[in-house]
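A lone chain, given as structure tokens: the form predicted on its own.
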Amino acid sequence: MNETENTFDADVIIVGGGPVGATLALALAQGAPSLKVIVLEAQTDAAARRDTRTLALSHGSRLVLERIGVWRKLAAVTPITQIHISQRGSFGRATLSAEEAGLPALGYVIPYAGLQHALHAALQQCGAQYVTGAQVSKVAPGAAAAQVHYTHDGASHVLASRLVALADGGRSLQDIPGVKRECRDYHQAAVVCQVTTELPHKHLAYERFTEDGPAALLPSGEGYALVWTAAPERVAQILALSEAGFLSQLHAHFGDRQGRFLQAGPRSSFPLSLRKSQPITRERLVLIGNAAQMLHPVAGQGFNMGLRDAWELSRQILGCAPEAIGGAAMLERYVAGRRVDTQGGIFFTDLLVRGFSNRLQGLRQARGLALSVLDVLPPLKSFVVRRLIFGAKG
């Protein structure tokens, strides 16, 4: 920033091009394309197009991407219209079913690779600066202006913006002073990988809940992704196995409603904890995503949450004058606007995890009694499905 002139080189500049990044890019560029968005991300569209991860979308978020004008770009997309909540070992079970709650479907299973290819394309056309391959070495709050430094094509470049929002997922975190990054290990990981079952899935999602963790499976193409939690130690014993023991030990893990499983893809693993940033916001500088908030998978509220962060930024940041971007006024309208959703959307998937994730006898009579409570009340039900299509809000 030029002191004299009271210039920025930016409005408003966004640390990762992912989808909670480039959601907040477009939404901007959409509501005001006379505001200056850079967006900094520091992998390539090749890096993206190698991901091999499936997200789980909650009608929400479809939403979101409808308004940005991304939905329909989107291909391999697989509604989810029913979930089958259950707990191995134990009665009670419910169903949750998007026709009761009046919706096309739950949520959809897309390729992150893809919904990553139609962001970047959008990116490319939105009016934003997009710079990829640039890599943020630091981020500094102050009450003019944030500086960000980063390294694009072997040269070092410094920008000064009225409001930085880290989109990173944390990766630039420790070098901002006053930000600390609490976290509880739930000594889980997680296999992911595509498997294919005798019967069709008929758009149905299982979540079940095991003493080891919860798996999952949602409806993905002619398949399913897989999500099966365990403790480290039983993870590194699942990876190596053949894929026909693979096979016959997640029937023996999952059951047989969906019949046999007959096919798996490459399996990989991550470890699984919950990191929450403290506070979200400094001097013109703002958490989003996974950089304010990193979840647990079960019930798929993480990402689901990250897009609503960026959702609710862009109209924070579009509802005030230029001059006032970035101000501490509207941060603390973004903190307060965004509170009961985080912090309800971390308390409940914190719950599921420690109450069903344990081998006490008491706890699970009573989570086989909260499911069959659940599976016979529509209004409770429409309550639970409100809450994990729009988050803690409803």
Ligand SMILES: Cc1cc2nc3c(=O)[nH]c(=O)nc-3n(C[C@H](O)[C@H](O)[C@H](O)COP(=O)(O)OP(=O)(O)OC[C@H]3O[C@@H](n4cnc5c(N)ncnc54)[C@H](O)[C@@H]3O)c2cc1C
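May I ask for the structure of the form predicted together with this ligand now, the form predicted on its own having been displayed?
Next up is only this chain, free of partner chains and other molecules.
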């Protein structure tokens, strides 16, 4: 297969229509309507809407979603205007505020299902070919073309493309020739659910570090989205508690700042690890979003980093001639453009998880000191806020 035979089925095939894959497709459809883009998504739209995850979007991700025209279509967006950071059982606290940062909000909390609903609606109207219920079983890199094998309506298909972007969330396609998956298991899992509190949230988020792992309360609608991390055995106990038992143990764990916890929605859990794919490109193939890196949710970096992957890849594709799409030079530029942000985000998240989730007395005091210093040094706050919002490139 070569260029002159013109045997490509598409310029870009995107495997996975999650937030990262869908963002890439929309950015390409808007930037170059003549490009042939195919999105293969395993789930149907209705199935995607049942997902109960809650996502914290940074202000930088809002800018990306604005540019692809999806932001104004989102329902149930709750702004975060302040973040209160503390550690349990020790001194030291810091508050980051949108006002100090000169922004309308530090971030936004949104149900994953709501974001998916808006992205899917936009995908159906854009120029990309959007195939739901398409289960990809294999992607094969290749110098002439990358191939994608999938089943749809009981029939098997193979497509050839100048470039395949793998955005499957890193959970389904494990055997990519030449790609290694590194994994650091944190021996932590997260309990997630919606809770309501005695006091209104006033758009204040909490990040509370404890020796068992961080706990976050993110303002969501009238209540909070809770992410409570602990060792897997402890998480199993938490999931098995009655609602009254759960609310009282959450109060003991989290403290009194929001008064009592009044109600909790259905609880679910997910394991936490750091997973990195290496390398993130092969011939005419690129891994983006959670397929490339899966982070601990402590600093809310992973999802936002995935959107920046999609945005940067769209810029690289749109910036080259169609025949250069998927070529080595384009992929090298993409990798170079993402290196600092990805490595910085992984380092920062890993440092937070390992530095704050242990019982060493000296470290506890150092953490308290670090939080106190952060609280009183505006330039340091501004540095931290910019990185939370825009990634390691600030």
